[in-house]
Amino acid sequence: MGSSEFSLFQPSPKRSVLHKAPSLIADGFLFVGGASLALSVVWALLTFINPTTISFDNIIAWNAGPCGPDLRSDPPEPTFYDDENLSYAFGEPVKDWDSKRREWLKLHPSFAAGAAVDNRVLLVTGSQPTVCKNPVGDHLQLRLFKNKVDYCRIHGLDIFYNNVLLDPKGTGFWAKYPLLRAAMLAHPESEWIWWVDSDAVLTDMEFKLPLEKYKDHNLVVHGWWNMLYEQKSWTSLNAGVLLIRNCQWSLNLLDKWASMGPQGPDPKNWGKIQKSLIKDKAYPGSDDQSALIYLLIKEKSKWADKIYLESEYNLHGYWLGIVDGLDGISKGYMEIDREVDLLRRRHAEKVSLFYGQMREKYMREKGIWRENKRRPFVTHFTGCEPCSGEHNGMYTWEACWNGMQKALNFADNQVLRRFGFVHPDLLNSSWVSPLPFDFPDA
């Protein structure tokens, strides 16, 4: 075995209970007697109410009850859903959302129980409603979606994939804002809505969002404050992957944010205003990233305190600086697995996060928990346009294609390992081979 930190796998000495035997026996008789009497009373009452359908088996099933959120009932008391004036679409603002959501949770206590309510995340993503122009576009969209489904399954997150325009004016990067608003109303049980662009790959399947870190914030995007305020740069943040809290503040922000796009009254003018402020903005029209930068600069006192610019890990990682290093990153992780016996132990996919935390501890101790050595959390293929194929002229399609294959297979290897297989070559998606026992030290 490895170090003493993992002594929890070692059997603990059994405690003797022989000296307590008389007391245990007496308590046992009292417990059995009391339980039998209680069951008899319940059985008699239920039989009196409905003598034709009640059996002992029914009582046991009736007493068992559901575990976790109750998905089979919805109390009759009125909620915000019964308000005919409530609209899922932009137009009429949603008011007093925090209290409305709080009342809904009171009526559905199984969703509000414990600390889980503070960490419940709904991942939202999507693509265009039509067939991709790029011949391999739909294949890539499927693999990109599978990647997000894999992550959500491992982490116990909900996921919603949308492929329709909820607002016909909200196309391109503006399409997500009507969806984020609707998702908040459709999922009052979720504390966070996590938007991930369709062309982003989750490349660390064990990484857990550090939600406690954001307890005082309502919006999290990747970025740097100095680039935002000193340089006013378009690349100071990225709006393609974001966490937004399900609250009134966020709904207000979405209303303001979307008003600068095609859903608003004057999107062309907003493009000019953004361009005058953000000198390296290339897109002539109004875009959502520029709109957020504008709000943070021009309305700083209203929004900035509740926005977290994350730079300690890749909530958004620019693909061009990542994909060539993925093979080296894989080797670094395998070195740790060779050193720590428990990390090579076969285990069920459901307990993967336990081993992920174990690996994180060792990688920090070895100094491998740094950028370019750790797995990037998100590898974002900005500019590649996998569906249309109309990629940015800075790149070739071959570079985009090979990069996406490497990133997707890099992530898939972390999933397939739990099933006993691996992609030996990150550029060959169709080739997998079985893993030997005790991999990678076999």
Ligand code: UDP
The other form holds:
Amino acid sequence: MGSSEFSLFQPSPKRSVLHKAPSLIADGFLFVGGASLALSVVWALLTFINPTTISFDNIIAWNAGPCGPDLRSDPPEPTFYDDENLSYAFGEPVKDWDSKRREWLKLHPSFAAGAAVDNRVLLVTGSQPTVCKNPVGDHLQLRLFKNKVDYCRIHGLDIFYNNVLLDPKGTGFWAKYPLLRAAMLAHPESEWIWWVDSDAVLTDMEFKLPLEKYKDHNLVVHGWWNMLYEQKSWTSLNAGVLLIRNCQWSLNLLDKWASMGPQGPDPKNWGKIQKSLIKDKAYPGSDDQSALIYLLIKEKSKWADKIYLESEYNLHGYWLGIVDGLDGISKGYMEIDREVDLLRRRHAEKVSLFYGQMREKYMREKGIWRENKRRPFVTHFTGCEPCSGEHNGMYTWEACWNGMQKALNFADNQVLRRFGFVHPDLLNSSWVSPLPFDFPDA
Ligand code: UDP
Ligand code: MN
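Give me the form predicted together with the named molecule now, not the form predicted alone.
What follows is the entire complex, opening with the chain shown before.
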């Protein structure tokens, strides 16, 4: 999209908004001050009523949770945040990140527990700064984002949506690299950053990332080693969904990766080098997927042992092979629900994962584990370009549109069920009907 459109749709920030900031901060102090005053009064009253059982510690515990992250304090000891030479932007590499992050975690023990034990994950996604050219593009972006928010709420993950170019040269699929670097610095408490392309739909709301499996790896993408080394194919892996560990190795990889794109000195030449290595590469310029394939082939000893190519489940699944099977998969899951009484039990959304685990166990025991019976974890509409509408000529826009409706409604059905409703027709996004008690056995 041209810069004229950019300026047309991006009014400069209003002064009134900027000037409001100090008063908002002051309001914040007033609120915190007021809240602690109220808390002290409650505490005084409660200790007065029953001085033996109620302590101030209990009250704080109700408020913040004794084991949860402490969101209200930041110790005065200097950390990497206080180093004026540390830059969030590409240019100067970040050094000693592992020890800097460790030091920060030591000063923030309530986060350290989460980072180590739960493998805390931050989902990062985003889209372009301007209005979509495709008239239905922004509607689709909203639904695609809602889908990720739903997943994160159910799994207790943090999410960050970005729609600015942190590096003006890094457009399109290159936009994620400066963002991933900044996200690592902004979230030292997150062990993993999970990048999910905006055009990817999470189509199994109960599936939990098997992070334990990746404990010796720093980057996870969907792919196949034999296809990579034997065929050197562009589709031997996909860079649209990736899990990257928050560590120095990853920062080095991001620097290297982005240096082959428009942020680097010679993207045109990198496009040619990639094309000569990867015969089925269609895009003429340098692209990030080819850049990763290049690194795995040409700098194998430097990177490959820390990269995990996942193919046991759809960390990325190509939409074209998935969408026609979604109705059948829904039916299969309903049959399981008919067989297992507990899976039909209505429950609060917050405890969905308990039932998800129950279903997983049942499916494994029954041998319903492989794809085409299971919900695909991620359905990626790569090539559909929902925002620009400039989809790959291999298929029609109608196929993309219908596929996206199906995948989004398929995922939404898993969410809506906890709210008592269902989309009876995956191709009709507006129509929902209430679910009867004991569905689907009713
Ligand atoms: N993207 C972004 N900012 C932009 C343009 C794109 O963050 O200005 C992201 C967006 O999430 C998009 C991804 O980059 O999904 C990669 O592009 P796309 O999905 O169109 O590539 P494809 O999967 O079709 O190869
Ligand atoms: Mn994509």
